[in-house]
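The form predicted on its own is given below as one chain in structure tokens.
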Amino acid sequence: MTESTTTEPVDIRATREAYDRMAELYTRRFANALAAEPFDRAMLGVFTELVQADGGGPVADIGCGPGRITTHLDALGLDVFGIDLSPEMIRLARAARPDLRYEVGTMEALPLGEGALSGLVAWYSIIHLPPERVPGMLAEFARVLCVGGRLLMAFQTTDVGLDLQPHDHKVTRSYRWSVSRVEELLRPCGFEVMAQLLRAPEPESAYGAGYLIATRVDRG
């Protein structure tokens, strides 16, 4: 998918413009964030081992921003590339690592063929998407993953007892999800969840984090 069209949803345009405006600030703010996130590194490491044990193959970092997760996965040995809605984020990612592949695109219409990927990472990528369009996005993830391919998702979590919670984000409108609700949405799209992790809010944060690793299965 290319850049803005006259028929695209208003929220896509708003999210793109917001991240374009703050791309350089975002890049500086999160440049070394993984060093202080052992749970993040652990889940990325497990995902990497699973993909490698399956024989490797291409992995897409969807919503890659300036490429911090993409470069981490590359360092772990994956054949990884990044896709992001924001042209400015992609510009910064390419400038930092011109040897890696980065493309502008949207996670609801990925510029990839059916079964093209062995792995897909959506690292806090779903948080700005209106909830009613999330099932379609997950079906798109299933379309581009091969049978047996691995999906890793991370997202902000809700308060206890809530499946979904809108909240004000520093960039644009955002949503928190419960791990159980995301798992429920994955099943009819052709995924089986094999691992999940719920991390409590850290002292400097108002929200926790949910992580899921799922496998694309053949239900035909």
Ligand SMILES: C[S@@+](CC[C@H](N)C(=O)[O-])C[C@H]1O[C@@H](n2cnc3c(N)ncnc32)[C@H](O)[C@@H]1O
Contents of the next structure:
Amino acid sequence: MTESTTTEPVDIRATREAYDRMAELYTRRFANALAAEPFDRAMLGVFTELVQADGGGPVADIGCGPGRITTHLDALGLDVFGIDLSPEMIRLARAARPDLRYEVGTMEALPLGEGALSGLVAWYSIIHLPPERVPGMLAEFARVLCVGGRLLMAFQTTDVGLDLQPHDHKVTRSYRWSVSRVEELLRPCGFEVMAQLLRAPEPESAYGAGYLIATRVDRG
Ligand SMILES: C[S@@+](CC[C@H](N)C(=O)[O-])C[C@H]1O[C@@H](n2cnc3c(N)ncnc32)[C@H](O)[C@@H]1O
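What does the same protein look like in the form predicted in complex with the ligand, given that the last one was the form predicted on its own?
Now the full complex is given, and it begins with the chain already shown.
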């Protein structure tokens, strides 16, 4: 597993420290959020059905935080484990569900072998990576997924007409992406996009959400 080192990028240390500080608050704030998010549940359900129809297999929840999505996918019947940059998030996730596997790690260098996964979920977790490092992260997702494996991502979306913009995130620096820009980045990394969903902003929010389901295809 990746541990804090003096050579890691400054943004990674900042993100880890910010989530370590906010972990308890975040856990309480979002504990029951999924119950009020039908689009989230729908996309997680479609992803689950696709992985199960392919015969199941290991699924990683990358940037799992306190594990609210990991536990939801477990309840839906997936063989799922969580990885997160923040040791404090992982401590809370393990405390809540000692029977599930949670590890500290970074999405840019996953502690997983080539083709190890049948599915990978990145749920509002790619938003903190500096945009120039997102293609490398997607290539890392492609490396650990088997051919035919499924990727599900959710993220805050940009205002109309923009590909990318800073996001006024309460925890640490982050970015909003357009669904079409992320889709463009996925293709050269060996993904074929199956479905995308754009959810409009809700009344109390300034931005909407984008969801993408993609399949890992053979580049050869
Ligand atoms: C907005 S929270 C989302 C947490 C969880 N997916 C959820 O929906 O509740 C973002 C999470 O991504 C993690 N994260 C951010 N950058 C990461 C990275 N480079 N590698 C692994 N995890 C990361 C953070 O520590 C944090 O727990």
